[in-house]
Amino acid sequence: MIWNPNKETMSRDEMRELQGRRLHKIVDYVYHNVPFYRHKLQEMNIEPDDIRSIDDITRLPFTTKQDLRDNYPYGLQAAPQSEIVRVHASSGTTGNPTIVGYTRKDIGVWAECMARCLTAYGVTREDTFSVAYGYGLFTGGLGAHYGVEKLGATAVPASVGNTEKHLRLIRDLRITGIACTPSYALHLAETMGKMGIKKEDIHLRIGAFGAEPWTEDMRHEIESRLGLQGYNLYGLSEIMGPCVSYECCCKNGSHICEDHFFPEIIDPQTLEPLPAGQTGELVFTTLTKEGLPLLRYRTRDLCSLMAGECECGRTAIRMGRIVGRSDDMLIIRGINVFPSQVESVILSTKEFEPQYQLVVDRVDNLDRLTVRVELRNEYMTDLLPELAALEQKLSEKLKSVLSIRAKVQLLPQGSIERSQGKSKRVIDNRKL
């Protein structure tokens, strides 16, 4: 199913030309509104005439979640406070949120796009989906919600905490979909058995998973404790929220609503375009954004992009899956290790639980990284012997991916604090 086939199935040759005619629009709108985009094009001897094609994205200055925190609270916004209509904060905890204000036109595209994603993952006006990611200035339960209903199907606010009334309400209201985190899903997983609920007592068939970067191994483990198809979600609030990009039924990568929202991926050192294919830091314009318009804004994310047309039929430009952040990556004696390089070792390991935590020290200048991590009950033992060979036996594992040695303590299942947002994976004890 394909929610909106005029954009969604656009040839490369239109798709181009519209986002060339988007990106003159919004930089002569941007440049006449936005003090900040004013100051650095003219700094760079660019004049609004001078974008006439998507080509000459690459002539424009970057922005920053500084500059954002810089301007801090309306400095960027483009659009008259009387037009804006909703305001959302990013989730960051350092420093100035980032202030995101929303028109009417705005909340309109944003409900769109994510009838898209939703459509792309099988929903239907007959399914009731069950959005549990947190509501307020967080931008991932309201945008899920407004697109829920844009497509006709029941919406079931949920939001966060109190999971088991949620399982409750999941099973007695035969809820058939769920937007959250990973790490949410795999709780209420764990809530499940402890309730006694199996799978098979309910309905959810669709998960939409977002707001942390996930792996295919955590994939796996969510679709067969909770019976359904996982699809990715992506967003951000500095662009939109959830909605950017979407996974379909082929799982192939996740196409991006390019016709609003231009991606490229640069070298996160020399600043670079990347070619198609090639791992870098995921940069976005929004195209057609009216309260907080951005010209090639840093996610730090880090991912790849894939050309061609999926087996689904859309044309859309997809992102592959996030392997990490230029700013959360960890560097360990040298060595770039990332969360998700963990996560897909103890995933893949039977033994653990899909918990764990990364705690790095600096002892006598040397960096030391410790995988604090769940042995599941099965396999819990007073045998120290056993328990010294599973140490040694996650330890090679990770060795051989990271290419460091890593510390392993094996913890009693429930022994991580569990979160019902974004997971808290690294601990970082350095001073630097």
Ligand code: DLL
The other form holds:
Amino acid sequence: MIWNPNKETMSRDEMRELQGRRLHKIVDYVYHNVPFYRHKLQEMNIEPDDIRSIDDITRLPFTTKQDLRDNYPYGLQAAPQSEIVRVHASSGTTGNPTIVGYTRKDIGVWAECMARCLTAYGVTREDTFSVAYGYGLFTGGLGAHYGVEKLGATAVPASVGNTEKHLRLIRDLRITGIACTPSYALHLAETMGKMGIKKEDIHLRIGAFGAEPWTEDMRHEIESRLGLQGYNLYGLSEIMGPCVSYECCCKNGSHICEDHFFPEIIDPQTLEPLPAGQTGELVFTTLTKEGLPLLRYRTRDLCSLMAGECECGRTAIRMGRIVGRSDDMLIIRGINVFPSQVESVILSTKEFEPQYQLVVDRVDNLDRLTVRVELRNEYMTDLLPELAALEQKLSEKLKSVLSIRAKVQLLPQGSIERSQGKSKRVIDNRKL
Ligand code: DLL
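Next block: the form predicted together with the ligand, after the form predicted alone:
Full assembly next; the chain just shown is listed first.
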């Protein structure tokens, strides 16, 4: 089944023509509504009417997360606040999160694209679908939820945590579909084992997994342990949230909703566009967004685009799996974490040396972050309660900045190896 055959199976020529028209409109829109873009375009001597076809996109300026940070909170928003019906936020490289405002039309486009994803996975109105991404400022929960309702399946807003209760619901409500991070899917499988629930006792048949990188091996593991078919779901808050691209039954690349989000791959060093098949940094231009339209937004995700037809009948271009990042962002339990956020917390706390390491492990299929930090000599003590209080203080500060709990490990001054060149701040022991 295809949710919107009109858009999802359009001929390539028609699609490019539609994209060209929409690009012209969005450039005109940001030119007149976002001073940041007007100045950039004026500096480059570009008038909206110069942008006539989708090929003209390479003339436009890039946008980065830094631009969003510099214009925090609403500087790049194009629609007036009275038109914004919701905001989400994602973590920035330092204290300021990125704020994304959505108009009612944006929320509608999001639900439409999410319904396309779910239909491609095989979800129908007969399914009962559990959304086990976090509900809140993170786009995963509400984003997937609106898609399930749009499609007409039954949404179960399970959110994260409460794993045992969730598993009982999965069994008792005969839940057939689930959206969550791949690592949470494995955690579910493990908890099932502990609770004595067998995969024959549940009816899950479809999983929509994303928000963090995962591999084919992980797919096979999840599929065999939960007894379902697992599909990739990709997205990012700045562009919309989950729904930007999705796998179909062929499980060979993810179709991009390219009537709404135009993809390019660039060389992250030279910023030159790369042809299909080559790996580089993924860049998106939102073609229809009203709240926060972005031109050539650099996602920092590394992948390649796959031209050519797909056996499922969809004509939309596909992207391969995300194979890395062109910055140092880590994804821990689905939450984006930048080492620089940890650094700024440590530097603002007088007891610690600016020497630290982030160690990421996967225990029982859940990510665990440990922050190792050196205690300055003058604060060193053998009074255990004092040390515990310091650990607690840092752990709470980190929680408020990162939105995830980190275990703090205090070390004597001088114990973290000093490096000659780049310091090794991150030890990622997860095997992906
Ligand atoms: O993670 C949106 C989302 C929610 C996608 C639920 C899928 C499912 P952010 O928090 O802004 O948004 O993080 C976006 O997460 O740039 C990628 O680095 C990574 N990411 C998201 N989906 C995938 C995926 C949501 N399927 C960042 N595979 C992106 C690999 C993914 N990485």
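The term rigid core refers to the maximal set of C-alpha atoms that superpose within 1.5 Å between the two forms. Numbering follows the first chain given and starts at 1. Values in this document were obtained by computation on a predicted structure and should not be read as measured data.
- Once you line up the core between these two forms, the Cα of residue 214 stays within less than 2 Å of where it was.
- Here residue 389 counts as shifted, since its C-alpha moves by at least 2 Å between these two forms after the core is aligned.
- Relative to the superposed core, residue 38 undergoes a Cα shift smaller than 2 Å between these two forms.
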